[in-house]
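In structure tokens, one chain follows: the form predicted on its own.
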Amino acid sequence: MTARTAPPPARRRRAGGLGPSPWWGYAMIAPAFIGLAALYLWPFLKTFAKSFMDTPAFGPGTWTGLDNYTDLLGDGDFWQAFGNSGIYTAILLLGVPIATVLAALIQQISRGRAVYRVLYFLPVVTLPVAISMVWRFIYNGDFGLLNWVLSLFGVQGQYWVADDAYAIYAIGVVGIWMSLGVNLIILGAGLQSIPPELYEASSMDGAGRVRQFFKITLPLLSPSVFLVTVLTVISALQMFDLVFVMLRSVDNTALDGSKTIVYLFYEKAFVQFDQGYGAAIAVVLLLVIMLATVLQFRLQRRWVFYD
């Protein structure tokens, strides 16, 4: 006589008679997806389509194919702006090791650590326009604070933001100063995740502070350094406000030789009203940022250590 097997338990229905459905998941993410599509995806598609058109200031545009991109590749102003953005990015990357050293030094402070972090973070919460105006006064060639300090040591000052030989480098220094706050927060969080037992064990083995920094701190902090590097490159390639405020004036000839890619986009699209050409600049900039980010993710396998 065979034993009867009990029937499987009936599947409980959810409250309200609604069974399990994947549509509830889609409904939950729908608000975020609609916002991203309306504010990012649709403008990008419109910009991408406009980059293949000749768009006057008023009226519909006409399809021109790849003419905007062909003109862009042969435009000397574009390549100069591209080079200036590259110089500014390289200068801003110098702020990454500076922030790493400062974060390690602040981590060694037992009292007042939060005060230093707040002081370095103040430029982040300050309006970029206000910062640019203050630094423009500091860089003034006739009565600026920097030239006055240099004169105390017998050094002849320069017209830092009125000479295209110095303007992009002067702006790069301001960019480093503005980015220190966020970088210190990210790197400080990474330093707090390093077990203090490693430093205690290395001290017992006779390792000094410098050796601990290179053998323990840097390898374990490399994921945070990598994140800061990626964010720095993306932010540097999108720089616009410093050039606009510090260099844009009626008699400043340094602007012609210190334009960045984003400033060139602004000039073409909103000053000369050549929106199709400006859209092509925006698409190329997006591709450059994507390629730079992908390259960084490929190279991080060689120097980033994940525990």
Partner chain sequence: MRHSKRRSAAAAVAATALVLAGCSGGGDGDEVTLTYATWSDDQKPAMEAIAEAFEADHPDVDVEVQVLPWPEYWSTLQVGAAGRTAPDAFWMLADQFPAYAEGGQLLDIADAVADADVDLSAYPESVMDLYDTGDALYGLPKDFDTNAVWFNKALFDAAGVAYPDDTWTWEDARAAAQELTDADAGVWGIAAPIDRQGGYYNSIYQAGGQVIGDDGKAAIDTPEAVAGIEFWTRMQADGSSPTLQQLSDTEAVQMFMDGKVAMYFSGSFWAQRLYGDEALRPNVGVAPLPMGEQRASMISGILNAGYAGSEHPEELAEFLIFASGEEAARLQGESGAVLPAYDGTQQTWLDAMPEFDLQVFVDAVEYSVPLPIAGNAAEWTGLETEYLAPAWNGEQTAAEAAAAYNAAIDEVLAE
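Since this is a predicted model, take the numbers as computed values, not measurements. Residue numbers count along the first chain shown, from 1. For clarity, a rigid core is taken as the largest C-alpha set superposing within 1.5 Å between two forms. First, how it differs from the form predicted together with the partner chain.
In the core-superposed comparison between the two forms, the C-alpha atom of residue 26 has shifted by at least 2 angstroms.
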The other form holds:
Amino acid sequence: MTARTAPPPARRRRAGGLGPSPWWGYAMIAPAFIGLAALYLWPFLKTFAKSFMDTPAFGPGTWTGLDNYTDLLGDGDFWQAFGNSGIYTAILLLGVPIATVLAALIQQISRGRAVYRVLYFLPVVTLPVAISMVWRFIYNGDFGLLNWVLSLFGVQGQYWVADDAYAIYAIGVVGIWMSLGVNLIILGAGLQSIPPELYEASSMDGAGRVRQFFKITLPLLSPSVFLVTVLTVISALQMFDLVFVMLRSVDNTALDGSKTIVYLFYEKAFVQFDQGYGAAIAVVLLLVIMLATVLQFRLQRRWVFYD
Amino acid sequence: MTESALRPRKANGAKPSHRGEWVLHLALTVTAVLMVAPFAWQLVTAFKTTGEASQSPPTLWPAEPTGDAFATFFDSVPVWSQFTVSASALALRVLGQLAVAALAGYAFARLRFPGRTLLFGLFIAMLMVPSQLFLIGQFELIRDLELLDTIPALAIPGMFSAFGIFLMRQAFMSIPTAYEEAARLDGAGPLRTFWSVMLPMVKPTLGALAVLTSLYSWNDLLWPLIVSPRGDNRPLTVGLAGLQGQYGTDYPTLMAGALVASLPLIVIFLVLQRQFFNGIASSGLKG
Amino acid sequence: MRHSKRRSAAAAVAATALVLAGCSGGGDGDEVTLTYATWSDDQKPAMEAIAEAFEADHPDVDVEVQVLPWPEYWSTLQVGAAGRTAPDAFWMLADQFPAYAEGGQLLDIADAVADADVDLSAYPESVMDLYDTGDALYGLPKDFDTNAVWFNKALFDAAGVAYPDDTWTWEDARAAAQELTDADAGVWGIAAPIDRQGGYYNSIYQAGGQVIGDDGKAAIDTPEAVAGIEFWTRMQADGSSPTLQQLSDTEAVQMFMDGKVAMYFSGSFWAQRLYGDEALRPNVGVAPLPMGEQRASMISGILNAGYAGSEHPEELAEFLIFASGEEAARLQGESGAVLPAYDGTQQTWLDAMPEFDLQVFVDAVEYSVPLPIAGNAAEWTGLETEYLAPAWNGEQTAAEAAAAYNAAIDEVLAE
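Hand over the structure of the form predicted together with the partner chain; the form predicted on its own is what we had up.
Full complex below, order starting with the chain above.
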């Protein structure tokens, strides 16, 4: 594939003007459009409408304008959930430099690359329910593997997922562990597109490996790093499943202080029968995600290099 | 592929001497151990008795390895029928996804029509919406189509993914336009150009998308629960989730079930990993 | 990204639909299919036996028993009901009941019950009260549960402490809990989680307090109620119980089964599970909850309810009456699954597990109090941990925590 020898942008742009009647375009996106409109756009609009309603558990709602949103602003649980989602996102962002360094290391070795890739990717191909079960077990304060390992080093263990002082951080670690494989692939693809000649030239100039990483790899990899960062923020802000499976047990007192935004949405809409309020939470989350994404695209000019 | 792309990476200038490479291997291996440890622990626990699983300090190896946990799992979950459902839904979803995404991806990458940018932006915006928001509306649609409890119901929403379209668009964009121009000069229409010239060139990306879609399909749990109310067509994930019953915590059985349910996908992945990694790498995912 | 979205959806594992579990579907030809949604694997055999017994009487009806994961049960039921595809028959709990009843989702079987001459006095009055809506009747009680002290005889013997009996007071219980605690051995006298049904609600009523007062407002800040809460927080404070963190990691019942706690105050619904552990069985004892100012035990029960949108309301009503009737009650009792609600069938349950002194749970009906329900109970009970955990952790006094929680409950009730 010639991905690495893409034609100059000018040609590409001109090429867009070539071609058949616009109807071909419409015909080819029709299946996608119909599906996305019916299964995503329409359901979304319905939920959006509900955010302006007072919705009884069953039956039609009544319009209440912005009431749900004003209630939201005064709801301490909402702000706490927001904070937790923020913490989780920040932790997952720490995974980006880790993935970048690992991708660069893998790129550098001559043998065994495939083995490492497979091992790092295993969490991605494992059922999320299964992952949560395993980690909950590992984090157990009384007989978990983690505390036992820590005790070997003389470190006092904690009730990682049973204490709201730690739970969201413990879950963040699982999040990094789960997402590393995908990030490595995206970054690995970016690394492959860096022309080897650049390294050869800088080697002749006597640059060491660390220096090359910062002077060549990082700048040229920055579009991939940017993509990974954007994807990470979007998915981290939507995190729900780990809290759901790891903290939601009969007696878990850590859940209260560890809810994320989407968890709160789920709870309001599906446990407490308040879909209108839940919808308002989801809409606010959507706005935050969009804002964060737009902001990142704005900021990318400062640090992302496109050749 | 150009020749340089295929060259082994060690040609990348800073030829790591074998002397220095062990440091890299050490770092990578330590990380790999951390990545794999939870799986190893899962495996070990699956062969323990319930009592031994909650001992403190934990035993690193089962005192008396037992397969009871597996037996319990196979007794309480209809593994084979659920496996069939999982596999059928996966096949259907992958085929649908590839067709939808390739067509739309090509159109967005190469065809010019009014509203293209707007539509593409709309699709991409959908990526940012938390999926729970779609739940009820999708369920109602499937119900109104009278598809509840069918395999298509499991597969349909997943066929339409903005991510797939994005991925395919990127792949098509990375192909030089010279190929299409040549096809056009030969008198090929847009459909033929798409089918016989362009599609073969994005095979690796199609492969990657297939693997990714398989992943999501196999792992999907919430949706299958919703659309198989009668329970006639439920995938393996549902069986596993059911294990986390109302009371208590039988860790060995949970670990055994988690292992069995994850295994088919892990095997597929191990077999197809080369295609998968190549596909992703060549897909233009590099941004 | 698509990826992560699917993932979240996946783990929601179920949030929604298991219970749609049985859309009210008609079968082929004349065959009528009713789906019956439950959440307990332990009870599945008994429920299937009941379904079979009903089918034997009604050859044209097919009853499918569905077991949904507990964490997803209510969300799936809700989506199903809102989407007009709920199961025909399903288990209902008192705190969820008002929303469904007021929302018009439940089938009124009052007429069918009258036609069938069902003797409503055969059901415990306090359970009927939980589901009382005036004229309509949205189902019949399937079972009930009261609370008692589950204790581990081996741990009592090892510590040389006398077994609990019906003379026990709060003071006896607290003293025993302290004496039984052996930190070095990893053994605690009692499990003291924030557990309303098996724990602090009981002690609030034992102290003469109420959770929701007669005026319909929260009463959890009264001196009596605070005393009931202190019963538990004091045992946390003196180390007689595992901490809340420990109980979050490992549920209290598991701790009891692992021999790590000597006493667990909880419901009759554990009997089958404890009995099923053959190593544990000879060590399990049962005694009435200790006396405070008076005796009290929460009582609760599952209602067999039907979906108003069912396509087969007549067959459904017949099934609901049958599933809560005498024959079904015996089938349940014999399986050991739960204490059946129908009067006179409780002995079948006692006989199923003769080694356990289960009569204690039946006797508790006399002094039982219906689980307090008011307004959006799911919402205010959901606030419980947030407000009460500081008292259990020793960060606040019981009175402070109770006052704060009281205000929060009133705020929800005022909505």
